[in-house]
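In the block that follows, a single chain appears as structure tokens, in the form predicted alone.
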Amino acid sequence: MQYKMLIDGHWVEARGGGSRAVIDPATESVITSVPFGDGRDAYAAIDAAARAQPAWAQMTAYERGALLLRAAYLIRERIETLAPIMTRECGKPLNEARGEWNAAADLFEWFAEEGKRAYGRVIPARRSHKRLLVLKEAVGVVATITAWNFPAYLPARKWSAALAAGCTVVGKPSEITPMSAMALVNLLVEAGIPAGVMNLVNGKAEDIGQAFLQSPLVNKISFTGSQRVGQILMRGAADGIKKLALELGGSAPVLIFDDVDVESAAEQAVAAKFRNNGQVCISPARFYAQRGIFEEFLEATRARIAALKLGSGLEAGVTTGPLVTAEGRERVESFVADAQTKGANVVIGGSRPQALGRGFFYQPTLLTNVNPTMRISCDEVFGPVMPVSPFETLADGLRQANATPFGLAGYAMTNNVKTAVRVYEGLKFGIVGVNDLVPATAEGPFGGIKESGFGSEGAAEGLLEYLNTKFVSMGM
């Protein structure tokens, strides 16, 4: 396995000589070191799929899908070697990480099929002299830049689309969990990625970012990340007019009705909230009990994140692993800290496990008496911590889950129909889950409103995310 920058088909140390250490957020410990360039780097990486991109669109779809096929399969055939990459880099447990691996493999499974479905038409002409085509065409370069949390699945999602409809990559990867990107370009290269087509660079965020910004072979670049590197992205793609897609988190709400069955809604709601340690761009993160079934809820959810088992993701048995930095857990414990300064009660958890003397860990907490005025009610906590509020009425609801700048994810669990049309009609959100708190899958569309970004992945929208569209009107 080469844990180094993918340029031009070689794999290569910084052009400056830079590394930096990845730590396993467990232990605190080096995992090991890898190259941590500069501009310099994106350039050459972008000059180099830019002399491929060419080659590659022409190529068929057939022939760019047997290639994805090709990675899909090596992805499941070496789960057992790539999961504990990821569990050592970013903290998940095994579980989490070979899950994380298989959609993955979805993901380049998909699109290896969806790229043939990169579908044109024929438009009847009111003239007979004229004849009228909508063509699909590659972009062109695509440079990624992905977060830290789901190091895998995150530039799969984009990189899969990008390579079926015919474009080139430059992948940046997150610095603190590069491990897993350079995995998957392993990967891609034994599965006999032709060179410049997949490159991969790792370095300074703002140098590289800058490089994709004004470079004129860039013609689109898709972000995963916060909100303020979106709005950054935003003002420097004017300059030169770059297509941008933009997931930028969220603070999803979950409207949780008195028809239920009050024990599985909480079982789903911990598994959902705590998936990933809670850092889950689309993790429910309100959660709101309507008034007949709030107690009920609020006891059956604290025995549930009670027999949660903290740990190394690494051992046998943990269900929850470390937060990724130790900059990630001082902001989860500022979360806290405001919402107890304005009256929240702690039910359970709300400080550093003493047991775990090592390791970036916080106990897994459940708030309640939240108030619009606490931060964890309007921002994105991105961590362990779940808070709970009762709600009265249908409409009293939607007028709290709808209450945030953002717009990723909102939930609700309901055994009415009427009930569940309502909400979906009402929740003002790019993904909707009734009854499932893990809507994400390769074959349907994943997206924001509002603040949290514009463009979709996944589904045949990802796909077209990569294509312009270009209109011939011949003349006979």
Ligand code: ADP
Contents of the next structure:
Amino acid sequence: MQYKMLIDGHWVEARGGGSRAVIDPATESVITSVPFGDGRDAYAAIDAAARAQPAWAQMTAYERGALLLRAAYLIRERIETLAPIMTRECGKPLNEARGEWNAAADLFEWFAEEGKRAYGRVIPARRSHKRLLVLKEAVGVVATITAWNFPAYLPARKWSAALAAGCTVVGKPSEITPMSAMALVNLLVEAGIPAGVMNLVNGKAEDIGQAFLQSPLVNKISFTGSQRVGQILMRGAADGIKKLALELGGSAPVLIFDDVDVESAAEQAVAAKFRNNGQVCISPARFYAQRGIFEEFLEATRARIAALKLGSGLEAGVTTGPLVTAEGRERVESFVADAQTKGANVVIGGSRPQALGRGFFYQPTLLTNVNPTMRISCDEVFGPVMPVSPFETLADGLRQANATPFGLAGYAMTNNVKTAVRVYEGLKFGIVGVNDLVPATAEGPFGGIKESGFGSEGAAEGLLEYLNTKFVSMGM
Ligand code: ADP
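Cool, the form predicted alone is there; where's the form predicted in complex with this ligand?
Whole complex next, starting from this chain.
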């Protein structure tokens, strides 16, 4: 495995000679060191991508698809090598890492097929001497910037669709977790990706981001990360009127209605909330249990949280790994402190675990007596903290659930079909899960509304993000 940058088909060090350590968050020790570059590397990669793009777009979708399918098979074949790489750099337990790599393979497989369906249209013209056509053409060079929480899935979701559409790519992974993205690029190279079609740069985020914004050769930037950086990109994109897709996180509510099986609801709630230690942009963040089952749900949840096993994700039986960085844990601590100051009760957890001296661990935590003035209610905690509040009626539940500027994902659990319809119609989010707290899948469109950003990833909508519409009007 090459843990380097890939530019124009070559594995390279940073032009400026820089490197940066990758830290294992479970032990706080260095795993390895990787090239850490800047704008110069980004410009070289952009040039390579621009040179490679016409030939890649001229290949048939069948030829591109065959290559992407090979990449999907390679991921599945190597999963036992790939999973520990991810666990070590981002802390998630091995089972979750395997699941993420499998989901990345699903994306390459799905878009290998979907690329064949970039259909245009023939429009009946209002004049007999005209012929009107709509063509779909690759956007061109796509730059991607991704976060550390899904270090393979996030790049895979962008690259699979962009490559299938005939775009070439310059990817920038999070500097915290570059190894999974580099491993993925290794497999694309092995699958036969031509030089320049897929490029990977790692380094100073601001410099590389500016290169992506300022180079006229970059036709689109697809970003997953914080609102802060999303705003920088949106402002910067104004100069070159650059296409953007922004996935900026959320504050997902879950409404648990009193007609559910409480034990089963608690089981699903805890599994979804503490998946990847709460560091998931669609992860349920605010739980609202209807008054009639509130106490019962709280107790069922507490019991399940108590059974979670904290530790290194490489150890068998561990359900919950460390936070990704020391700063990530401090953020969680500050959210809990803020909530406690404003009157929240810690039912379980609420501190670092005594038994684990090293690693960025924090106990899975359950909070009640939460109110809307607390940061936990309105900002993204990105950690293992589960606030549970009561709600009375459907209208009250929807009001509380929608009281956020974010609009990525919202959830409800109910066995009543009318309630289910009312909630999926009433929740103001780009993704709604009804009795499903894990809704992301290659064949479904993923994306937010409101301050969670714009653009779809996955599904037919995801392919369209990387295609321009060309209208051809022919006189006869
Ligand atoms: P998070 O808080 O999840 O780490 P960030 O938005 O800080 O979210 O990081 C997401 C991605 O954005 C990472 O790849 C990071 O390197 C990149 N990034 C950070 N700052 C900038 C910037 N100024 N311009 C472009 N990309 C950036």
